[in-house]
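Just the one chain here, the form predicted alone, laid out as C-alpha cells.
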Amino acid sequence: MYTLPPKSDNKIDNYRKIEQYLPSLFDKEVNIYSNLANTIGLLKYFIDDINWIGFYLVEKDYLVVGPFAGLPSCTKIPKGLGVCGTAYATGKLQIVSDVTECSNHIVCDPESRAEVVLPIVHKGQVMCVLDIDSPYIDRFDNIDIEHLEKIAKIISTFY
C-alpha cells in the first residue's frame, strides 16, 4: 500500500512532491499500463483545477485512450487530429487557454475550458501523451509547464 505525502497548498511543493514520490510508483516487473494508472492518481491527488487527466498510447497511426480520470472520453484519436494528435504528430508540448478557441480541440467533456498536452518521448519516440483538461480558462502558467514537462522525462525513463 502506498502512503502519500500530505498534499501542500503550493503548487510548487506539489509538483516538487509528485517529482519526488513518481519514480517509487513504478514498477517495470509490470506492464505500462499499472504503472500509468498509478500515475494518473498520484497526479489527480496533487494538481488542482482539473476535470480530466489521462494517457493517450500510441497504436499504429493513432492514439487510444489509455488510463484517465474523468468522464468517458474519445477511444480513437488519428495523428494529427486535435491537441492530442497533434501533440503525437509533431511531439511537442501543446497548451490551450481556452479551448473555445480552438478550432482543432476534440470535445470529450464539455466542462473543459484549458487543455495542455504533453509527448512522452522514449528513444526520439513518442510512445503516448499526457492530456490534462481543466475547467477553467488559462488555467496552465508557467509552473505547471516547467514542472509537467520533468514529469513528463520521468515518466519516459519508464518505458
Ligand code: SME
Second form
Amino acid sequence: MYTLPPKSDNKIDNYRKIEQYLPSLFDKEVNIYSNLANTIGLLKYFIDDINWIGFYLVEKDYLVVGPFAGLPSCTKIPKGLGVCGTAYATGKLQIVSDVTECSNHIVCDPESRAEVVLPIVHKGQVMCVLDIDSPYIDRFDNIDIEHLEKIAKIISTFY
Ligand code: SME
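Got the form predicted alone; any chance of the form predicted in complex with the named molecule too?
What follows is the entire complex, opening with the chain shown before.
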C-alpha cells in the first residue's frame, strides 16, 4: 500500500512530486510490467487533462500495448507507423498539437486531440514508448516536455 503525496494545483509541483516519488516506486524484485503498471498509476494521478496514458512495448518490428489507463486501445503498432511507431523508429520524442491535422496518427480513442510519445531508451535501445493523449488541442507545452523527459530517464533505469 502506497501513500501518495497530495496533488497540487500547480503542474510543475506535480511533476516534481512524480520525479521525487517514481524512483522509490521501483521494485527490483518484480518484473518490468509490474513496475510500468505502477508508473502509470502514479502518472495518471498527477497529470491533469489526459484521456489515455500507457506504454507500448517493443517486440521486434512491432510495438504491443502494455500497462495503460484509458479506453481499450490498438494492441499492435508496426515500427515506423503512427506517432508511437515513429518514436520507436527514430528514438526521438514526438509531439502532436492536434492529431486531426496529423496524417501519421493512428486513432485509438476518438476523444484524443494532443499527443506526446517518449521513447524509453536503455543502453542505446528503445525498450518501450510512453504515450500520453489529451482531449485538448495543444495540451503539452515546454514545461510538460522538460519534465516528461526527466520522467522518461527515470523509467529507463527500471530496465
Ligand atoms: N495514437 C497512437 C496510437 C496509440 S493510441 O493513441 C493510445 C499513434 O498514432 O501511434
